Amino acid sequence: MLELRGVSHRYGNVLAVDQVSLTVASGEFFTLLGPSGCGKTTLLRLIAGFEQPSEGRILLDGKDLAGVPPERRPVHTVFQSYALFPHLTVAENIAFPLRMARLPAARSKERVREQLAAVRLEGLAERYPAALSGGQRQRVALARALANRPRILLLDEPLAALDLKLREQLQLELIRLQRSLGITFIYVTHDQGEALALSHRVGVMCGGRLVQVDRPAELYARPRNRFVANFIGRCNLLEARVSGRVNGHLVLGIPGLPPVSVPAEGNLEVGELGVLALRPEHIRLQPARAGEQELSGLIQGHLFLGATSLYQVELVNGMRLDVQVAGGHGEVVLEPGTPVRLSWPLQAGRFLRE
């Protein structure tokens, strides 16, 4: 439904968005993920029409949106700041875009009732924003944005100001709303956990560019470069060089450590430099089984995280690995200085050359 072709945008000499090409399907929950300053909010503003591309084209249903002002695009935006009218009640806030669209009063009243039910605020129609909690205000902002049924809903870090439990509750509400309405959502966040939980697909941005677009599970399991591996969850990255190929696996040389094997992917050649990427939850504090990798080290620290514990282990070459183990409650904690053997399945590691 939505297509971006080579879209770039400059603020003076600063290139905020750099040659982004992307397609978003009708009814998709798509998330733009990246650190502050990566260009994700600028890209959202370009889709909304608040900014115009310096280069490239944005098409909706095959029609170029160049020159179409924001108010004439079938696109609405929900901001982190809610942007509610403080002098209007909840019902009046939701009805505002319907009034601007000159929807008949009876139909507008019915639509407001439908929207209140959709966001589960039926009993708060006559309250003013100042009398609502942050989560309730955000629900009103969602109801108002969805009131006249936009083709696309743009959400710019809408949950960032909320506490953890409320944020998780509203994440479930967003998923329910999006699936029940079938409206395309394009969501911006710097929170990788939020992106993985909500989305059909995620586009990771860095330096104005889209560096990987994938389903959440693929993004986590198969990052294409070290930035994505490091940004999405915890990941150990050890500098390595490809030293050979054996039985469909790459053999990696890591200074001061025994050779390590990983599945061979892509057109990698002997001598290439990169990193061994290894997720902490894939490592066991146990001797290797048949066909597994094994390294030795010393415990350097321990973090109790509730359902899991995180150990930091120093290897014989001075490099450190994070190891996540289940069953944090009641476990025997390994003290700093304890020697351990680490193991992981061959398929758990990946070599990334970027």
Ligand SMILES: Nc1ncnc2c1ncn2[C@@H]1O[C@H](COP(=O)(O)OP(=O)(O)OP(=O)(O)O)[C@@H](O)[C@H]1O
Given for the second form:
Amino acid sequence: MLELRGVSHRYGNVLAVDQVSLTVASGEFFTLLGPSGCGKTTLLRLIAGFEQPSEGRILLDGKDLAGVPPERRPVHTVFQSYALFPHLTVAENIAFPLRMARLPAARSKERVREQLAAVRLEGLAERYPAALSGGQRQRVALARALANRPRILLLDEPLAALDLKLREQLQLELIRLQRSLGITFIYVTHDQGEALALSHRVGVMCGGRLVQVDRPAELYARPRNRFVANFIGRCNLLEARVSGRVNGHLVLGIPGLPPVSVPAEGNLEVGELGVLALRPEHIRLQPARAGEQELSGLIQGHLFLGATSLYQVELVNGMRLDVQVAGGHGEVVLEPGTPVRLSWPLQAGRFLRE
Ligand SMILES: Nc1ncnc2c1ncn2[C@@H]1O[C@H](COP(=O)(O)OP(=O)(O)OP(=O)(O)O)[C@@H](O)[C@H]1O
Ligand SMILES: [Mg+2]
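I have the form predicted alone already, so could you send the form predicted in complex with the named molecule?
Every chain and every other molecule in the complex is listed next, the one we just looked at coming first.
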């Protein structure tokens, strides 16, 4: 439905968006995820029509949007700051775009009522924005943006200003709203947890480029490079070199450690440099079973995280690994200096060359 073909954008000599190609399907909840300054907002502004691409094309249903002004695109934007009209009530704020679209008054009134119900703000129709909480204001902004049923809703960190509990509550409401209205959402965040929780697919950005686009589970299980592995969840990365292939697995050499095998993927050559990527929750601190990948080390420290515990373990070559174990509270705590054996299923390791 929405297609970006080789889109780049420069501000003077800052290349904010670099050759982004992407297709977003109708009804999809698509998230752009990346650190501050990677070009997320710029990409949204290009889709909304507030900026023109320096290169490339943006198509909606196969039609080029070049030259179509923002107000003529079937696209609405919700920003981080609420941007409500302070002198209008909640109901008047939501009715504003309907008035612009010249919807008959009776129809508009009905729509405002529906929108208030959709964001669960019945009863607050006559309040002014100043008399609302942050979460309520952001719900009004959402109701207003959805009032005249855009094809695409762009959301730029809409929950960033809210506290954790409220953010989680609104995340659930966003999912419910998006699924029930079937409107395409393009959501921007630098919070990886939020991206994984909300989205059908996530595009990870770094330095203006789109480095990986995948479903959340895929992104977590099969990060394409170090940047993605590090940015999505916690990941151990150990410098390694491909030293051979055995039984269809790659054997990695890591200085000072016994060989480690990982699943073979792609066309990797012996001698290639990269990293062994290993999630902390895939490592066990018990004695290894036959046929498993195994290393030994010394416990350095322990962090109780609530549902889990995180141990830092120093390997015999001085490299450190994070190991996440279930429970923690009430479990035996391994004291610093305790020798341990680490093991993980071979399939859990990955070799990344970038
Ligand atoms: N109007 C502007 N003029 C010049 N440079 C700009 C302008 N707007 C953004 N930039 C630069 O373009 C790059 C991308 O900015 P952008 O706002 O798209 O990042 P972002 O991913 O949204 O970051 P954040 O998470 O902090 O909001 C940054 O290097 C930024 O400094
Ligand atoms: Mg931004």
